[in-house]
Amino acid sequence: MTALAGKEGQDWKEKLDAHVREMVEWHFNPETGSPFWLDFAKKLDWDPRKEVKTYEDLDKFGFFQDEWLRGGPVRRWVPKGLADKPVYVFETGGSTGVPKSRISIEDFRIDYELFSETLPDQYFPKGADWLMLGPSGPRRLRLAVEHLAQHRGGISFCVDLDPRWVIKLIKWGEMQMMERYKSHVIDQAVTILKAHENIKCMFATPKLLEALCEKVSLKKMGITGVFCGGTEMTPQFHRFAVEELMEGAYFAPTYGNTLMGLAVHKPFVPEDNYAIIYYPPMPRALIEVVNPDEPTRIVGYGETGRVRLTTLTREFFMPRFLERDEAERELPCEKYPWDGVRNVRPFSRLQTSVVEGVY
């Protein structure tokens, strides 16, 4: 189990069990629960809404299935519940093949939403426009970021980018057509940053980041904030960011996924040494960092393992899925009295199988 620390630990523990119980209430009830869970629970010997009653007890489901998201019928992810509700579909990461699709209606709002509490309004000004430097197409980021921006008042631009076309080229080792390609989306970039004065904010991905800071200065270009995600983000990229490419503006990394939502980065502190820590949104989903061999097991603090999402919300529950990440497991701090994750990145026994181009 994730350890909470203090009192304030034990209230988000009662807290997140009596979450857990909502959850499970709502997903495995005929009246509200989603076609997927309510087949599943058909098939079990018990009765997930009398014997889940915490946090822990959610172990029982075992670990869900990567296959499961991956085709049709969509719709059968919809609880009854929130059937009438307008349908969004995101598909995960820029892979290619057979994509994993989540269905979404509010979640995608909430999260940046709860994400913009974390920004500092002296970096992110409320009414400033944004630029959103990163993939378009059926990920959900271009959705949020863009939700992100009008929740704070502003206005988001984007630009056009295909990360699987970008994947392709690699694996086709065209890296010279990779590089023009990376160039076509800097270029947007740098023309709606030209065009339009009122953007002071930014989403990119390290790699892009790097690309525009080469052809621009953030600074004359009048960016304060730059919120930066992808599995390049590591302790290197994220002092190279803040000593070179910033120029004072903000630095806010951030570890995020279509399946789980945004965990929010710990505040740059020196003694940290760059490492990018991240804490899970509680109690709405839930990273673990557990032994690979044995991924019941959760590692002890400092130790590597690798990444277990759990997501608890009306919309989406997903428990005990093994991400193809890996990460330190994080001491609880007085901001999030819960775990988090320390340099998360690519997890070593799938490399080889992984690609990750403009992230």
Contents of the next structure:
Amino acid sequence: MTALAGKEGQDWKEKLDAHVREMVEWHFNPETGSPFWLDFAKKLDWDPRKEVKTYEDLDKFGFFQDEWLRGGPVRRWVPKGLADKPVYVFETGGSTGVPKSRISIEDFRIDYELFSETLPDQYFPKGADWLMLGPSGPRRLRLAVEHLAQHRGGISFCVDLDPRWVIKLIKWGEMQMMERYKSHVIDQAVTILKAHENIKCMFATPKLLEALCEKVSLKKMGITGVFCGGTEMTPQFHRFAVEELMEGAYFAPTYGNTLMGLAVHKPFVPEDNYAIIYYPPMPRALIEVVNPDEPTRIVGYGETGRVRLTTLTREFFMPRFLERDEAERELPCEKYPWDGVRNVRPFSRLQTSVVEGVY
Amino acid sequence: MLHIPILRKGEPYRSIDIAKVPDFRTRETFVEVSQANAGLIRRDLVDQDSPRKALTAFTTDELIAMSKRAAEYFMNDTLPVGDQMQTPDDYVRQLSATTGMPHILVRKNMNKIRGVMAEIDSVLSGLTRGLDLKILDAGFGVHEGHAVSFFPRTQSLGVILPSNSPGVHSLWVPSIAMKIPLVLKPGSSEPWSPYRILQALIKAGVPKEAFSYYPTDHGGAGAILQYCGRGMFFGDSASVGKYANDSRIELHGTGYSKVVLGDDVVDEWEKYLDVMVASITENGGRSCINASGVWVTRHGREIAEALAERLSRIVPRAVDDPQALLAPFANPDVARRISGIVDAGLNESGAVEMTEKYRGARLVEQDGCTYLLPTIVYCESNEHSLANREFLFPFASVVEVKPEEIPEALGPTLVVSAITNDENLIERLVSSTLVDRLNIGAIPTMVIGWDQPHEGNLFEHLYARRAFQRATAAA
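Instead of the form predicted alone shown above, give the structure for the form predicted in complex with its partner chain, please.
Once more the chain from above appears, this time first in line as the rest of the complex follows.
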């Protein structure tokens, strides 16, 4: 189980279990559940609504298979209780064949509004405009960052970026073309930044942030806060970004994906030596670190294992999904009294078969 | 624990990302090496003007003098390695510990590096064909009665280095005397040599800003090659192949070097056995200039038999044994994989291992070290999959070809030592685009004249000549 610290942690555990019961009731009630889960339940010899009482009981579902998310019909994922709402479909990067797709209605807005609460106003001023320097197209990031900007009273400027094309260029060995594409993206960003003085905040992937900072000074461009994510970040990159790229701007690294939402970074303290520590948006989603050979078993604090995600919202129920990442299990902290993860990186056993996007 | 930092234009930088390089015997960490993230390298390389200006503040003659002093410092002095100091003996022991190279071979390579720095004026004269080097200071001048002008093609030379043999470092050292700063990525298990060379040059007076040293991963190596106007890349065929069409980068891949016995001398093959043995075995058989093939028109099996008998005398010895000629593999799995490739080739008809009956198994473990013993394979045809292979140990195929098939059948070859007096064959070899370095006569492939270009001429790689005229001032 996910360990929680102290009295506050115990309260959270009770809230989590209550949330689990509420979500299971919603997704497996014939009036409100999605066709996928209702059909899934028919094949079980037990009733989730009766037998799932705690977070730990979710183990009874086994592991969520990402293959279920590849291909259609995508409407089987829309809960009947939300059937009259406008539906978005978001896709993962698509670096491993047919992309996984996930429906969304309000989740991306809720996730980013919660994330917004973690951003310091001093560096991400309300009313400031944003630059979204990340993947566009069928990914939720583009809309999510735009909503984040709007939620904070700003407007989001965007560029086009197709990470699947970048992956193809790498696979073909077209590194020069890849660099030209990157330059094309960065040139657009520089043009926007120079033309719009009210842009003070931005989202960028690590590599695009580096590339942008080779061309311009964030300080001179008036950027005071950077929200960074989308691909792996190492502690060395974190340090490099803070010491050399930010020039005093706030650096907010995040971990997330279309399936889970957004995990926020533990505020920087020197003792962490730039380790990147994330905490999930409990109780909407949980990140756990499990033994790769026995993924029902959570590893000890500080131990390395495979990242396991669980998403529990009214729009999406995803118990026990084994992500293609590994990390160390991190102790709860004062701000986030539940388990976190440290230094997430590609799962070493899968590394040879995955081309990470360089966007 | 000894730690080797990144050097960012000469300034040490300790990374959070540390590679732990093991002692090849104990597999325990021997040295920690800071690893540069690609973004850091790219950011540093945005400014390549200041390192270049630091070098152009000196004349070529001054830089040559510094290089000569550095030769002695490199060979004899105690120099910094990270936060510690390194004697020449420390260097030998440390390099041997992470690569397995016997001390005697390290010292030979050390001497080779020293030689290039000490003879830098001769090297530059060879590379520039006797150009008055003051012309590099002014940018123009008169050479053999003609106005000439040269300009640098790049502000820095990026070099992706291997771990197999320190001798290769001789190839980039002249860059400093040519006023082109260096951006080096050391081999993962051989961080020692480039670091020591840089320290020797810095001690001799070369501005430290001229040196960047980035232990890094493939992404970082790519950043170096992409951002430096000129590059050198040492690697296997698959790695360097990606850059085959990039004229900015001089590629140093697999050598496939060969000794060729012409039809006119092949009946006297026994006279040249020492040349063949030296070509195959010197430096532990780890260099691209080691012969991996002996190509003959007749007597192939007899030659293979004689080579096998001679090579079987080479046995594993302790790293500090002055008779040691073989280097163990720092990673035993690599040795196993290589041996497996050879075995797979021998399973095809038309090739036979000649060494086995003399020395037993090819893959041996001794005193906790894994070795591949010298191996001679006789191939009936140049079509056989083992006929033109190169491995990181003394391995050679003896291949029989028809006289008229030479040199086309050789394929791309870094060094050909052609033992022949047949002018027709010599003319064909001289004209061949497949042959890089050519030795005519009984010269082992390992004998390198450093005034000769190696896989491209470094001066021509770094400088281009422009058309130049200057009007006489009107009276």
